[in-house]
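Just the one chain here, laid out as structure tokens, in the form predicted on its own.
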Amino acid sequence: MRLEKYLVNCGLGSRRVIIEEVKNGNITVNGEIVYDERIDIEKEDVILYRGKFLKEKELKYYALYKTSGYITAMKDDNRPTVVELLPSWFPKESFFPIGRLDRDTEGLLIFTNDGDLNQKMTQPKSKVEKTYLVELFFSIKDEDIKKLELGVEINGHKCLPAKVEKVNEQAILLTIVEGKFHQVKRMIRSINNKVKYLKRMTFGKMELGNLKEGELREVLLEDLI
């Protein structure tokens, strides 16, 4: 394992405070002060920060039904953020949500600890689905539908390709593999009509499923990628 995965997985820091920690001297291994966050370690190599054992944490993930108003945030001092919605158990100084859902948006986000995790599921190479029911002002006709699954364009950015499964004339279950901002509002803008209502049903292969509003559950990896 490389040691910046190690340092990681105890829960140091992110990429570039590692980064600035190794760079200071501050990491030993059996030792010796290392400057190269790169190097390889082994299981029953010794490795302290300034002079203390260091631990992996347990990865942890939770999944939770994200109800309209509150931002996708950890602290926000003039808004409601999703911190509100955990329970008074849950670890909150050591957990963030995986990408994010708009104020208004309901529907499935994910909890974890998991930093490789976070980016594996948002960067765009990784195109991990998601799934959202959306409901609109008017009626969406066959061309709009064919538009969204060749890929519309918002903002001179032209999206990936869709899959769109019509509800009914006013719904559509709509899946992309981007996280642009507003992406699906603007998506549906792009056709000439507005969201009346957004809810995320599924996120990798982790389902909404029978989650109630602002319920938190505990799920596993393999249940999300």
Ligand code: URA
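Heads up, when I say rigid core I mean the largest set of C-alphas that superpose within 1.5 Å between the two forms. Numbering follows the first chain given and starts at 1. Bear in mind that the values here come from a model prediction, so they are computed numbers and not experimental data. Compared with the form predicted together with uracil:
The rigid-core alignment places the CA of residue 209 less than 2 Å apart between the two forms. Taking the rigid core as fixed, one finds a CA shift for residue 30 of 2 Å or more between the two forms.
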Second form
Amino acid sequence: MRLEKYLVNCGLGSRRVIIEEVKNGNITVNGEIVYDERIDIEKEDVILYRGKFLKEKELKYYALYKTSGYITAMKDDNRPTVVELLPSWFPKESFFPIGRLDRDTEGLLIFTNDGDLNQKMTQPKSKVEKTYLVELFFSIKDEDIKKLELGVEINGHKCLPAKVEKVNEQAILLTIVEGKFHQVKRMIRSINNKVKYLKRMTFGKMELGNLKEGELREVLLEDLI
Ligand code: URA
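Coords for the form predicted together with uracil, given the form predicted on its own:
All chains and molecules follow, beginning with the one already shown.
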């Protein structure tokens, strides 16, 4: 494993912090100061940070069926957050949601303490698919579906082609690989329609499946990506 990944898993900080700590000579491997975070380390190597042992944290993954009315944040002074949907035993301090759902959006939200997975699932270049059930105020025309499939423009940004499955005249399943602010709502606005109801059905390999509203379930990394 790369030293950098090991240090991320130990919760030492972001990659930027880790690069800085290594550059400053604060990490030793088997008693030797190392200055390159990209080196490979073995299980039996002794890694110390400022002379102290580090403990690799156990990486965990949870799927939550977010209901409407909660913002995707671990803290907010005024508005209810998704934390209110989490059970009291949930270790809120070290976990975070991967990506965001709007306050009025429902559906699948993943929580983890795995910074690497967070990056993998949210980086545009990773092209991780997300499928939304989108209910619309007005009937959708075939030509609008074509536009979404080719890639609509939102505020000067040309969206990547989306997959569209028509559910009925006023509902579609929309699959996208980007995650810009209000992406779905803005894509729908660009075809002169409006979102009435939005629910995330899948994220990567994970499906909302039979999760009940407000339910949290532990899942495996291989269920996600
Ligand atoms: N796109 C949106 O517009 N809102 C969401 O909550 C998720 C995707």
